[in-house]
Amino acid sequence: MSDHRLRAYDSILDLLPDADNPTPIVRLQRVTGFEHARVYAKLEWYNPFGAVKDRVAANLVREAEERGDHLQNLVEPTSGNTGIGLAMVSNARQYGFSAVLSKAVPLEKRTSLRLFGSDLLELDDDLCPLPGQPEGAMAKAEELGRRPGWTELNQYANPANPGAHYRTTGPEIWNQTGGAITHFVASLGTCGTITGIGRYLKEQNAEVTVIGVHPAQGHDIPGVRSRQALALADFFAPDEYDAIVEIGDEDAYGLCRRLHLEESLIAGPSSGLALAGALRTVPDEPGVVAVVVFPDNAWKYLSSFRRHLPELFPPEPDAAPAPPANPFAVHLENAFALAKHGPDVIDVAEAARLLDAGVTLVDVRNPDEVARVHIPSSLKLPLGELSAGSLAGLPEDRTTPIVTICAAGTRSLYALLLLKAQGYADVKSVDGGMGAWAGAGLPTG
C-alpha cells in the first residue's frame, strides 16, 4: 500500500501531488532583493514526470475514466509538457498516445516524447497552439480524435485543466503557507494553472492578489502565450486576475540564469518569466507572502538557452549543411521574415482606423473560423482560394488600399505577399490577427 510518509508507492501515479503529498515551496533568498516580503517558488518539476502539466494530464484521464469513456488511444495538441504527462499516464494505463505539436517546440521536448513512446505529428504551427487555425495542431488533433478508437481530451477547452489545480495545487499552496498567502503569481499559457488556483485561493480569502504574467508578441518561451494569443484561450479569465504583466525574453532568460546561480534552482524559462512578473508587481512590505509557480526545470530547454545565453555554449564544429531541395527557398523564407517586421504590418488600432476610413478588409481564414467570430464589414476570401489565384470580391483597381487579417497574423502576411504578387500596391497585414482584435475589445460579429 502506498505511504506518503515513507515515500513508498505501489504505482508511479501515486506520486501525483495533492494536499497530502504537495510539491515543495522554497523561499527565494537572494534574487528578489526584498527586505520584508517573502517570495516562495512552487517547484512543479517535483511532479512525477517533471512538470506542472502532469496534474492536468492525470486529471484529464481521471475525469474521462470516471465518466465511463472507453479510452484506447489518446491524441493531444501540446507544446510539450502536457504531452509528456499524457504519454506517461497512457503508459501506466496501457493506452496509446499521439502528440500533435509545432516544429518550433524545443528539440529536447520532442525527443522526450518519442523516448517515452509517443507518436509525433510535427506541424508548422505556433509555439503554443492556437484555436481556429485549420493547419494547426489543435485542428489536426481534433480531426485525429474523431477516428474510431481515438479520443482527444483537449487540455485547451476541457474544464479538467483548471479543475486539476482547483483540486490539488490551490489547496497545497493554501496549506503550505498556513493560509498566509497574500499574492499568487503564474505565467499564462492555457491559463488552467492561474484560473484554477486563483479561484480556490480567492474562495479561501478574497483579498489574495492574483497576478498573471505573459511574454511579448513574437516571444521564444515555450508553453506560454502573448496577450494577443491569450484572447483566444478558453480559460483566460482576466476579470478574475488582479494584474496582468508583460515580460520580455531577455528579462525571463536573464532571471532564469540568476535562479540557477544564486538560488540553486534548476528553473526553466517560464519560471523566470513568472518570477520577473512577480518582482515587478509584488510590494516589498511586511506581511506579504507571495507564491510563484515554477512550471518545470531547465533540462528541456537547452536549445532555447543556447539562443538567449550564447556565451555559455562553445561554438559547434563546422559541418557542411545538406543542400536544400529548393536552393531558392531560403530567399522566400527571408522575404517572409523581413515582411513580418516591415512597414506593411500594422496593429489593430491602425487597422480599425483604416476600416473606419473605408479600406477593404479581407479575412483570409476558413469559413468555419469566420462563422465563430468575424468583423462584420470584412470581405471573406480564404487563403487557399487566394493562393489558387482567386480574387473574388476584391476591387479591380489595384491601387485600392487593402488590409488582410487572419487568426494570429501569419496567414494574413502570406495573403499580403500573394496580393502584391497580383499587382495590389497598397496592402497591410494585421499583427496578432483576430486574437488581437478581440483582445482589444474591437467590434466583432
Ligand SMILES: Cc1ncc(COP(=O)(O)O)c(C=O)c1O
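None of these values were measured; they are calculated from a predicted model. Numbering follows the first chain given and starts at 1. Note that the rigid core is defined as the largest set of C-alphas that superpose within 1.5 Å between two forms. First, how it differs from the form predicted together with the ligand.
- Relative to the superposed rigid core, Ser390 undergoes a CA displacement of at least 2 Å between these two forms.
- After superposition on the rigid core, displacement of the C-alpha of His374 between these two forms amounts to 2 Å or more.
- In the core-superposed comparison between these two forms, Ala51 has its Cα shifted by less than 2 Å.
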Second form
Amino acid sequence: MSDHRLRAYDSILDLLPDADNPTPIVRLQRVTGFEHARVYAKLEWYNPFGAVKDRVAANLVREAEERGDHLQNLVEPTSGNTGIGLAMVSNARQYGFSAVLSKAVPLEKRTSLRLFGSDLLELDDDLCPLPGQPEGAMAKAEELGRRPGWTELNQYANPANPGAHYRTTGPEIWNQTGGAITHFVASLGTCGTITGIGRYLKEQNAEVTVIGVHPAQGHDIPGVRSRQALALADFFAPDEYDAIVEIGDEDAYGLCRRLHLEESLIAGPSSGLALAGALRTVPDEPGVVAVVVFPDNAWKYLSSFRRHLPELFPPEPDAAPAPPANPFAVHLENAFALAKHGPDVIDVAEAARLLDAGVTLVDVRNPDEVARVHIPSSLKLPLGELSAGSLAGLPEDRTTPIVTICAAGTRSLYALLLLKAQGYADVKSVDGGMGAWAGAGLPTG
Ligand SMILES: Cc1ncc(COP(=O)(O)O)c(C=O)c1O
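What about the form predicted together with the ligand, after the form predicted alone?
Every chain and every other molecule in the complex is listed next, the one we just looked at coming first.
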C-alpha cells in the first residue's frame, strides 16, 4: 500500500502529485525585493519524472484508459517534457512511445527521451510545435497516430491537459496557501497550466488575479510560446486571465541565475521567465500572497544557459570546418526514399500470408521492445547488429525470401537495404511494423 506520510510507494506512478501529495511551495526570501507581499515558488521539478508535464502525461493516459481506449503505442508532438512524462508512464504501463519534436529542443531533452526508451522523430520545426504546418511535429504526430495500433493523445487539444491542473495543481495551491492566494502566475506554452489552475482558483475565489507570462518572438526559452504563437494555442484563454506580460530572454535568464544564487533554487529558464513576469505585475502590498509555477529545474537546459550566460562555461574549442557532405549518407537517404514507395513495402496482411507460407521474418527491434511484444516465429536481429555486419541466424542462401519488421516501418526499411546490400535478392519490409501487426489482431507472443 502506498503511503504519502511514510513516502513508501508500490509504484512510481503513485508519487504523482495531488492535494494529498502536493509538490512543494517555497517562499522567496531575497530575490523579489518585496517588503510586504509574500511570493511562493511552486517547485514542479518534484514531480516523479522531473517536470510539470508529468501531471499532464499521466492524466492524458489515465483518461484514455478510463474511456476504454485500447492503448498499445503512443505518439505525441512535444517540446520535450510531456514526451519525457509520457515515455515514463508508457514504460510503467508497457506501451510503446514515439516523440515527434523539433531539432531545436535542447539536446539534453532529446537524449533523455532516448535514454528513457522513446523512438524519436526529429524535425526542422519550431521549438514549441505549432498547428497548421504540414511538415511540423503536430501534423506528423497526427499522421503517425492514425496507424493501426497507435494513438496520439495530443496535449495541445486534449482537455485532459488543463484538466490535470484543474484536478491537482489548482487544489494543491489553494490548500497550501490556506485559501489566502491573491495572485497566480504561470508561463505560457500549451496554456494547460494557467488555464486549468486559473479556472480552479477563480471558482474558489473570483478575486484571485491570474497572470500569464510569455517570451518575445524569436525567443530561446524551451517550453513556452511568444504572443504570436499563443494565438494558435487551443487552451490560450486570454479572457480568463487578468494580465499577460512579455519578458525578454535576458531578463528571464538573468533572474534564473539570481534564483540559483539568492534563493538556492535550481530553477530552469521558464521559471525565471514566470518570476520576471510576477515581479512586473504583483504589487508589494500587505495581504498579497502570490504563487508562481516553476515548471522545471536547470539540468536539461545547460546548452541553453551556455548561449545566455557564456561567461560560466569553458570557451568552445575553435569551430571545426564543416565536414564535406557524406556522399554515402546522401545515397542511402535517396535509396531509402525510393524503397519507401517501392514494391518491397508490404502491408501486414501480405506479411501474415508470407509468414504462413514459411518466409523468414526478421524482427530488427531492440531486445527490450521485443520483450514487450513480438511475433513468436520471428528471427531477432537488432538493426544495430545488422548494420555492424551480423547476419546471425539468417539463411546462407541469398535467394531465400525474407521479410523485415520493426515498430513502425522505418528501421525495417533500413534493414531491407542492408540485407539487399549483402546480396539477399528477395526482401520485403512491413509497413506500419508491429504497431500495425498488433492493431490488425494478428498473433503476437
Ligand atoms: C519547461 C516548461 N516551462 C513551461 C511550460 C508551459 O506550460 P504549459 O504548456 O502548461 O503552458 C512547459 C510546457 O511544456 C515547459 O516544459
